[in-house]
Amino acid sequence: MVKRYSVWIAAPVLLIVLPQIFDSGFAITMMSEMCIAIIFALSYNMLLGQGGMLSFGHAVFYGFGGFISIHAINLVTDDIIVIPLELIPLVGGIAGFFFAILLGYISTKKAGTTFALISLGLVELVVACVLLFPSFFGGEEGVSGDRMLDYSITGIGFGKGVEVFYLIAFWLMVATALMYLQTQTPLGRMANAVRDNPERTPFVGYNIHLVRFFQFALSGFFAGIAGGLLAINYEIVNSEMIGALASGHVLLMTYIGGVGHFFGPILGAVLYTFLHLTLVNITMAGQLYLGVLFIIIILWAPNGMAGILMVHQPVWRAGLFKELLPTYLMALGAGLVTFFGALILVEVNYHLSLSIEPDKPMQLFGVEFLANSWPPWLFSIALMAAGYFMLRPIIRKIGLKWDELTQVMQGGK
C-alpha cells in the first residue's frame, strides 16, 4: 500500500523543499511554470491519450481560463465582487468548463482528421474575436491586474513569488489527483474504449459522441484552471496563450512525454519548459532544437519518454539493466558527438544569418573563431560524421543485447 502511493507522498514533500533549495527568482519563475504547464498537459492528454482526440486548439479553455480570471481579480481589486485569491483558479476552470461545453458539442460529433481540423477553425475563430472584442481580451496589449488583494483564506498577501509558486503546487496537486482519479471511473475507462475501438463501443450501451463531449468538457475544466494559475502568476493575460502557438507547445510537450501513460505529459512538460526557458538565454536557435527534439521523439520513441522508462521495466525489476549500460553509455557518447558537431553547424549558420556582425569572431564553448571560415565548418562536419559511423554499430550492438535479454528473461519465466 505504501508502495502504491509513495508517488504521491513524494511529490508533495518535494514541491515544499525544491524552492527552499532552488531560491533564486529565475529557479521559481520556472518552476511555478512547470506546474503549470504539468496541469495544462495533463488536461491535453485527457483528449489526445485518453480519448483519442488530437486537437489544435486546446489553448482556447486555457486562454478563456485566464482571461476570466484575471477579469475577476480586477473585480475583486474593485470590490464588486468578493473572492479569495486561492479560489481564483476555480473560476478558471468553470470558465475552461463553460466554453468547453458551448464549443465541445458540435466538434465532438467528429473523429480524427475533422476533429482536428475543428479544433484548427475554433482557435482561429477565437484570436480573430481579439481585435473585434477588445474590452473583454485587451487588443494586442492583453489584460493585467494585481494578485494582492484583500481577501485571502489563508491571510498569505501572495506578494513574493514562493507564496504564488506555493499556491500553484497546491493546486497542480489536487488537479493532477482529480485527473488520475477520473482515469479510474467508468467515463474514463469508456474514453479509452471510444480512442481504441470506436466502432464497437455503441454495442455495450454507450453513446461515443457523449463519452467524446464529456471528456472534451472536463478536459477544458482542468485547462482553465491551469489558464487561472498563469494569471495569478504574471498578472497579465494576452491573446498568445489562446491562440495556436500556446496549442502546438502543449502539443509537443504531451508527444515528448508521452501520451500512453498518465506521467508522460508531467516529464514532457518539465523538459519542454526546461529547454524553453533555458535555450532561449543561450541560443537563438532554441525553436529549432526543440523542433528537431520533437522529431526525433516521434520517429524513433513514438511512445516517448514515459515509453522509453516503461519498456525498461521489466529489464530493471529483472536485475538485467547492467547489462544494457555499457552499450547505452557508448551510444550515448556517440550521439553527443553527433549532437555537437550538428550544434556547431546550427550556431555558425545562425550566427552568419542573424548576427549584426557576422564578419566578427563569435564564442561556442569558450572558443573563439570566425564563422566565416572553413576550420569550424570542416570540425564540424567531420564530429557529425564521426558520430554516426560510431552510432551505427553500438545501435546494432543494443538490439542484439536486448533479444539476448528477451530471451533470458523467457527462459527465467
Contents of the next structure:
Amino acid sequence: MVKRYSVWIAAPVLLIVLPQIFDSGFAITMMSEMCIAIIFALSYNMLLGQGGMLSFGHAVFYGFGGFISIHAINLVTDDIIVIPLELIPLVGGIAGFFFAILLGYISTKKAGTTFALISLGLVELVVACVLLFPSFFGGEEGVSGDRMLDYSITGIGFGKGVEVFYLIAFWLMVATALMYLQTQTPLGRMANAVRDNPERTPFVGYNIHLVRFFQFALSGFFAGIAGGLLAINYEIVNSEMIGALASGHVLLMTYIGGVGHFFGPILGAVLYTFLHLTLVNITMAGQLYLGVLFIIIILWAPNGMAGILMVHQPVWRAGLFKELLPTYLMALGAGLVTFFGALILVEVNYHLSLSIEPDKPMQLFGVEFLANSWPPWLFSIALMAAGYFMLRPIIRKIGLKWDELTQVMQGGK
Amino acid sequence: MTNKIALNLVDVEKRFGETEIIRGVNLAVKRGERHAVIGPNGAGKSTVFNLISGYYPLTGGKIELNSQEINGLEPFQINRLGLCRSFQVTNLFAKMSVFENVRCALLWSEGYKYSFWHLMVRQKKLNKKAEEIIEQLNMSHRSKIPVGELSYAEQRTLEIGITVAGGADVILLDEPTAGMSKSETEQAVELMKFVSEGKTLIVVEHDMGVVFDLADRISVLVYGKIIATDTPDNIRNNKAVQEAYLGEEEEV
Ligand SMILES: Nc1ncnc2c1ncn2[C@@H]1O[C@H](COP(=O)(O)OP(=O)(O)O)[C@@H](O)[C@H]1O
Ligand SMILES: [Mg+2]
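Could I see the form predicted in complex with the partner chain next, after the form predicted alone?
All chains and molecules follow, beginning with the one already shown.
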C-alpha cells in the first residue's frame, strides 16, 4: 500500500526541491517546459495509448488552450473579467475541452487511418484560421500578455520564474493525478476495450463512437491546461503552438517514452524536452538526432523507454540484472562509438551545406579541423564501421544472456 | 400470442454484392425456448447471427425482438434491448485479464454508461458480480491472467461468459463447442444450460450430441433457407433433412 502511493508523495517533494538545487534561469525554464510537456504528452496518450487514436493534430487543443488563456489574461489586465492567475490554466482546459467537442464528434466517427487523416485536416483548417482571424491569433507575432495580474489566490506575484514553476508543478500534479484516475474509470476502461477490439465492444452495449468522442474531449481538456500553462510561462502565444510541428513534437515524445504504460509519456516528455532544449543550442542538426532517436525506438523498442524498463522488471526483481549489466555496458560503448562516427559525418555535412563560411575550420568537442579535408571523413567512417562490427556480437550475446536468464527465472518458479 | 415470441425473423434476406447468401429466412423462437440452428458449412448460420445482432444490415425482410422491429438498429442498441451474441472465432479483449473482460461486459448493464467519475476498484457490487460470473465459468484461479494466455477451451468458455454477462434474455451462441474435447464439450453444455436458465437461447452447433441434448427445437439451414423447424425427434426423422444434411454427415 505504502509502495503504491509512494510515487504520489515522492513526486511533489521532488518538484519542490528541484528548483532549489537547479536554480539557474535556464534550468527553471527547462523544468517548467518539461512539466508542461508532461501534461501535454499524457493528454496525447489518452488518445494514442488508451484509445488507439493516432492524432497528427493534438496541438490544436493545446494551442486553443494557450490562445484563450492569453486572451483571458489580457481581459483580466483590462479589468473586464476577474480570474486569479492560478486558475487561468483551467480556462485553457475548458477551451481545449470546448474545441475538442466541436471538432471531435466528426473525427472520432472512425478510428485508424481515417481518424489520423482527419486530424491532419483539422490542423490545416486551424492554421488557415490563424491567417483568417489575425485579431484572435495575433498574426505572425502572436498574442502577448502580462501574467502579473492584480488577482491571485495565493498572494504570489508570479514575477519570478521559480514562482511560475511552482504553479506549473501544482497543475502538473493535479492533471497527472486526474488523468491517472481516469484510466481507472468505466470510460477509461472502455477506451482500452475500443482500442483492443472495436468489433466486439458494441456487443457489450457500448457505442464505440461515443467512447472515442468522450475520451477525445477529455484529452482536449488536459491539452488545454498544458496550453494555458505555456501561455503563463512565456506570456506570449503564437501560431507555432497550434500547428503541425507542435503536434509532431508531442507524438515523438509520447512514442519515445512509450505508449503502453501510463508513465511512459512522462519519461518521454522529460527526455525529449531536455534533448530539444540542449541540442538546439549546440547544433543545427538537433532535430535530426531527435528524429533518429524516434526511428530507433519505433524499430527496436516499440514500447518506448517505459517498455524497456518494464521488460527488465522481472530480471531486476530476481536480482539478475547484474548478469546483464556487463554486456549492456559493452553495447553502450560500441553504440557510442557508432554514434560518434555518425555524429561527425552529420556535423561535417551540416557545416558544409549550412554554415556561412564552409571553408573555414569547424569545431567539434574542442577539436578544430577543416570540414572539406579527408581526415574527418575517414575517421568518421572508420568509427562507424568499428562500432558496427563491435555491436553485432554484443547484441547476439545479449540475446543469449536473455535466453539464459529467462530459463533461470522459469526454473526458479 | 405474439408476445410469446422472443425473436421473429420474417423473410430475411442478405446479399453480398451479387451473391444471395440468405434467401428468405423465416424463424420464430419462443420465449424460454432453447433453439438449435444446424446446417452445412457455408449455409449462412453465422450470417443470420450477424443480421440479427445488427452486425450486417439486411437487404430484405424484418427482424423483431420482443415484438419490436430491430432491423436497422446499431449493434449496441440491439444489445441494450436485451440480445447478446458470441462469435464463432473467439473475439475477446485480448490485452486485458479475464476479470477485466468480464467487468467490461458488465459495465453497461450495471448502468455506468460513459462515466469518468466512478473508480472501478470502489464499485463493490460490480466487482462482486464479475467475480461471481468468473466463478460460474470455473475460472476463478485464472482471473488475473491476460486472456491471450488462456487455453483455447478457456477462451471459448470466456467467450460465452462475456456474452451473457450483461444479462440479456435472448442469447445467441455461434458454435460454442467447436474445437473442444469431449469433456470440455460436456462442461460447456452444462454452462450453456445454466446461463440460459429462464432465457431464450439460440445456438449454432455442429455436434449432434449437443444439439439433441440441449435443444427444444431445431432449425435446419441449407443454402440460405430454413428447410425445417421442428422438435429433435421429428428433425431426426425428416426425409428432406436427412437428404440435405444429416445423411451427408453420416457418410463422412
Ligand atoms: N462479409 C461477407 N462478404 C461476402 N460473403 C460473405 C460474408 N460473410 C459471409 N459470406 C459468405 O456467406 C456464406 C455463408 O457464410 P457463413 O454465414 O459464415 O456460413 P456458416 O456460418 O453457416 O458456416 C459463405 O459462402 C461466406 O463466404
Ligand atoms: Mg459459421
